[in-house]
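Form predicted alone, single chain, as structure tokens, below.
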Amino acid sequence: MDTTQKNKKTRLLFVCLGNICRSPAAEGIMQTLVDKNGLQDIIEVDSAGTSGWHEGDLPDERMRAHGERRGYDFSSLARKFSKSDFENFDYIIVMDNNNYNNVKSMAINKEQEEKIKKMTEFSIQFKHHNEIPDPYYGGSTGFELVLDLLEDACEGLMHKIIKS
């Protein structure tokens, strides 16, 4: 890593549907990832949603409660992604096929759909999984799974970006 680089900050946005279950939950995962390693002068978090249905509302409560048991704090207020964001991050990093598609509509150009990566693609043990799987109609297997997956890519992810 080269000390241009290393002055710089790489800033990760996780985006889900409504900004309630998956992506605030990867953004308190990476926080705590990031908190537990040192790296707040190497990386920022944020997350956001496709959709403004949910804007300024807490994550969904049982997204909260299955991550307050693995010790994260789940907290961020929901928002709803936006051009701009292509501008203020590095990486976005969407949990589906539904939200690739459509935050890639919204880039411009090239530079900006290249910043589009899907959560799975950093998975180390969980390879086989594609999407990140929206948990909401579900029961409480559901978000356990999520966050089984999220935690595995946020490692992967937070290895890529020491590595970088």
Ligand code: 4NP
Contents of the next structure:
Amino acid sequence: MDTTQKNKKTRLLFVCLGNICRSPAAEGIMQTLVDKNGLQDIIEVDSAGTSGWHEGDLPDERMRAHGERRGYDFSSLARKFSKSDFENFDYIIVMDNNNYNNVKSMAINKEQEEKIKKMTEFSIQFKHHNEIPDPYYGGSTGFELVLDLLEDACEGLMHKIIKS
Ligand code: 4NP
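Could you drop in the structure for the form predicted together with the ligand? We only have the form predicted alone so far.
Full assembly next; the chain just shown is listed first.
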């Protein structure tokens, strides 16, 4: 991604609205890829929500159940995105356009704005999707679609980081 990152960890923060469905799933999937590929010294992951509605909560039980069926354990506790995250992370990776606009409104300079990426920028197979849709008010199909999109984009993101 950036040649200056070569000798240090790339810190990724996944962001959605509630931090109980999409971003903890992205964090869990990416952490699984990091572990499987022995990249613990290269990539660090975390997640947050633009709202603080579910602070301290485990991920939504529907997302946990769908994740479990694919072998994941989504168990990070929800927290709210804060301005200091711009300093503590290299990439702020948002799920949809609302997240993008909310996070961007908190950036104080161009450097911070440039850290914000959309998750779908990293898609390999699902290039026709330009958001990870909010599954909260929908059914099982929505959760499965989110996991398909996230697994694909996490793979793309990992390859981008290790190639840089
Ligand atoms: P997430 O999904 O942003 O993917 O965590 C949502 C979680 C909670 C709510 C909306 C979306 N909510 O309205 O409480």
